[in-house]
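For reference, the chain that follows is the form predicted alone, supplied as structure tokens.
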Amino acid sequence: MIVVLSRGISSYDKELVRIYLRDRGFAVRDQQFGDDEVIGAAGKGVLDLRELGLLPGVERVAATSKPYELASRETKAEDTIVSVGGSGGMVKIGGSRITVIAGPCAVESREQIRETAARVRESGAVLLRGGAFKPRSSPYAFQGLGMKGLEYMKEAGDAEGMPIVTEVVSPEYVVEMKDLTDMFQIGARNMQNFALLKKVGSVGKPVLLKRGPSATIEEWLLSAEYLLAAGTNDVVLCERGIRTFETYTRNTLDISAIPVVKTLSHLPVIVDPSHAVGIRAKVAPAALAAIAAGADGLTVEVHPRPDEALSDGPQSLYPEQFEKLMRDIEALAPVVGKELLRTPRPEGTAAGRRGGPQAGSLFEGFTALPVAYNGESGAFAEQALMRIFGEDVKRRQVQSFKEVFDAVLDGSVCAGVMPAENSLSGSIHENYDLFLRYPDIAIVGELKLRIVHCLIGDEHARLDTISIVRSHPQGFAQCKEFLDKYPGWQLEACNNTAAAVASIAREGAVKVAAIAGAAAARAHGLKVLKEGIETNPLNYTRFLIISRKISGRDGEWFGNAWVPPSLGSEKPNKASLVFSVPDKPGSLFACLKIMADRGINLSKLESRPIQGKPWEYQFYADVSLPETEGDFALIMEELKTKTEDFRFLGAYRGSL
């Protein structure tokens, strides 16, 4: 049951509502439901809904239709994002990121868990898994190292800057384990161990709840309800395969459970492909299928020497196999509208001392300052921003791309996000030209976002009543084939796609539609009339992250490179340049030859007119970076001798 409170309700009246519910046998919890403040009431209490609705400060009462009230999307419409962290750093599960948990099935020794943690961290895992206590079918099988194994695991997580998740098998261990683990795991065999669920939930730490091998989806969600009702707010559901008549794999991975559960519940859902298939060669395909189905992440078993593993060796990946899987996930993520989560290595950790950007210096002030983008709520630029920096980052909306540069330059924001080019309609030249007017601003990152356009209108609008369509000119260009079917529609250009949606919401226009993303429709309370209207489904926009050049560093090549938090400690692999050449035969060829002879790959070359110099041109280039910064510096110095005007726009980590 949901009790929606009146805005401005006094704390006294709110407490009266809580007391009324508790006295009648309900467990109560304060929650936020969109803009409304609500009290969730769960349990088998008895009351008169009319009487409850008459209490001071009660706006309305809504009964939920699901037995798992706290886990139900009826109680909380927006997705829950679970934060897991401690001395090993902070990781979020859910939202627009794909979170990968990795590690051995069991902690076997200090050396084994330290080696595994280092290998999976290097490949991009952000949470370390491993069993200190191992419930096994056979009483003679390896049962784990117990608390000593957990101490080894905590040590490894701290060394690599990774929070840890481990299974708790009995209520008696909960208190002893809670200060060593960052997240409890409830294993498949214990999904309906209700005494354990209550005890773990009462501690308040994040919980990874695995689905039982014979459990229905409703039984799984009811187990999550036990945890939520007991006190924890952070539950992650894990599908790990169910028992069927099939014998070729260890279990049968229930892919369909992922979209079903995400419809029923607001809780994040991850998948354990290792236990689902039980065969090393089948883990990667199952993992990619889970991502394609909408999973928020994976938990994967990895062992440096699987043939020597004391538990589940046949399903554990070699580190090299895990590294390839992570590259494949990174390539697949944009297709499903997500980004692979990467986290920085905190300063002072062993991992941090090995190199790469630190959580101090470059990131200092990051959480205090917003990130700027051009557009309204729901704009594609805002989606790219959240994909890079996270859903909870502070954001500043501005009205033009120039204002993004201005905000970055004056230091009122830590960074800006702006579109640079689209895979269908080409470069956004206005934004490239701005770099020449702002020499103190550098490109520090990029993201390729898949663009799915929708026709959006008022809830009463229909295709046959539309007469005007608004969007950015790029939106019109990317949806030309769809628009050609409706020659009677009048096209009105707007500053950006989300602004077109916002204008309809403000005006309450019924005969006007907009072309934008579904996020803009949700942000402004409008309806998607038709989804996927772009001419080509391979429609991507490349967004650039810009920031002020960092002073006080040697050199201008790698020296001004900055890696956003989502890219963690990865080194820059790409740079952008702009230059002009003398007006004589072979001058451009001479520049390109320098790069070709030195093994520098040229991924983009585009000419633009030089302002104030008719019929003279400059060239924008994107190039790969060599392993050594010094080599690149020498190449750039040589390139300068062949150009008339040369500017280095930034070194950064290019996305796939």
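Not measured: the values here are computed from a predicted model. Rigid core: the largest C-alpha set superposing within 1.5 Å between the two forms. Numbering follows the first chain given and starts at 1. What changes on going to the form predicted together with phosphoenolpyruvate:
- Fitting the two forms on the rigid core leaves the C-alpha of residue 22 displaced by at least 2 angstroms between these two forms.
- Residue displacement note: residue 63 has its CA displaced by under 2 Å between these two forms (rigid core superposed).
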Second form
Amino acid sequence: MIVVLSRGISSYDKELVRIYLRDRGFAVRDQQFGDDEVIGAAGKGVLDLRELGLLPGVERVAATSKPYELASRETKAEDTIVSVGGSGGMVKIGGSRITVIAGPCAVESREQIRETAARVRESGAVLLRGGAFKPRSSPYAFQGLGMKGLEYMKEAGDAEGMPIVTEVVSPEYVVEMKDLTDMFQIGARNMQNFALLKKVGSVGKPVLLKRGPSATIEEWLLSAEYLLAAGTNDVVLCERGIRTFETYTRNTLDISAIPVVKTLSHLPVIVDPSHAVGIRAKVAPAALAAIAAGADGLTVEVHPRPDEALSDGPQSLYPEQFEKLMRDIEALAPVVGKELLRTPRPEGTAAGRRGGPQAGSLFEGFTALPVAYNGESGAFAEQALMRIFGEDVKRRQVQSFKEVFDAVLDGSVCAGVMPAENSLSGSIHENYDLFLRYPDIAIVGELKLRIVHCLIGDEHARLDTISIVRSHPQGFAQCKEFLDKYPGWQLEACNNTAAAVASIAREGAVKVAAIAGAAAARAHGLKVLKEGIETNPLNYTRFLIISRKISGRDGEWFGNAWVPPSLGSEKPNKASLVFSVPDKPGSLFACLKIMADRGINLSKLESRPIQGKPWEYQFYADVSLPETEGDFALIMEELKTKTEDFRFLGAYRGSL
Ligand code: PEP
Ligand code: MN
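Could you drop in the structure for the form predicted together with phosphoenolpyruvate? We only have the form predicted alone so far.
Every chain and every other molecule in the complex is listed next, the one we just looked at coming first.
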């Protein structure tokens, strides 16, 4: 049941509604449903719906059609984002990130878990898994090290800056384990151990709920409901294969469960490819299929020496295989509109040479001030910004790219996000040129976002009611094949794609449509009439994150550019430069030779006319960075001697 509250209800009246429901035997949860504030109520209590509807501040009461109410999308429209944290830092699951959990099947020794944690962390896993209490099919098999194992695991997680997730097999261990683990795992065999669910749900820690090998999706969601009704808000579902007639693989990975559950529930869904297939060579393909199907993450078994593993060796990946899988996930992520979550490693670990334990995706958690972008709500730049800084980041909308630079420079925002180039239509020169006018602004990061265009209109609009289409000229260019099918449509250019959508929302006409991303339709309450109308689906825009160069801030300088602390383990691997060369034969060659001789890879080189100097050009270059900063500084010094104007725009972590 959902109780929709009136806008502006007082906190006193809201509490009265909660008390009314609780007194009648319902578990209650405050939730947001679109723009409405609602209270989700679950349980078998008896009440008079008319009386409830008459309470002050109650707008209406609606029944839900599903037996699981708190877990249902009917009571909460937005995706739940679960935060898992402890002294090892904070990790989020859900939304537009892909969160990867990795570790051995079981903790076998202090050394084994430390070594595994370091290896998986190096490849980019952000949460550490490992069983201290093992539910084994045979009573004679290794049952785990118990609390000692959990202590070793916590130690390893703390050392690597990884929160830990471990299975609890019985209600009696919950209290003892809760101070050591950051997230409880309910194993497949225990999915319907209701006493365990109630106990674990009541301690309020995040829970990873595996699907039972013979459980239907509805039974699985009802188990999640037990956890939510007992008090926790943070439940992550985990598909780990179900039992079918097929015996080749250990279980059968139910890929279709992912999109189904994402429709039925707001909870994040991750996949355990290891237990699903049970065969090492089949883990990576299953993992990639899960990501392609929309999973919010993975939990993968990795062992430094799988042949010696005390449990599940045959399905455990070698660390090298896991590293390759992570690279493949990083390449796949933008295709499904997501970003692989990275978090910094603590000081003292091999890669953690900078940064404290800040949370999230790229720069997430870095900012108290807002981040600026040019455009309206739902713009692609806003999506990029949320992907980089997290959904909760404060945003400042401005009306031009120059205003993004101005806001960054005057310090009223901590960073700005702006498009630099598109994979189909090339560089946005206007933005590159701004760097020359703002020497105190540096590039500190980049993100590549897949651009999927939609035809968007009023809810009553149809393809045959449309006569005018609005978008940014880039939107028209990228959807040319689709637009060619409708030669009668008149095209009107706008400042940006989201502005085109906003104009239709204001006018509410059925004859006008816009070309923009689906997020813009959602942001302005309009309908997607057709999705994926771009001519070429391999359509990506590269966004740059810009920040003001301030020495003394707790970041550090790399070359000439400030690298924010939250980049953490993400050592810069790419830099951008602008230079011009003397007007004589071989001068560009001399610059390129320096880079070639020093093994610096040039990923982009573009020439641009110099303002006010007809027929003279400057060069924009993106280059790879060598292993050490010192070497790079020397190369840059050498380059300066061969160039006329030389500007270092920043060193940052390239996105794939
Ligand atoms: C595990 O993750 O180690 C495990 C035992 O998984 P499941 O409960 O899915 O079999
Ligand atoms: Mn296992």
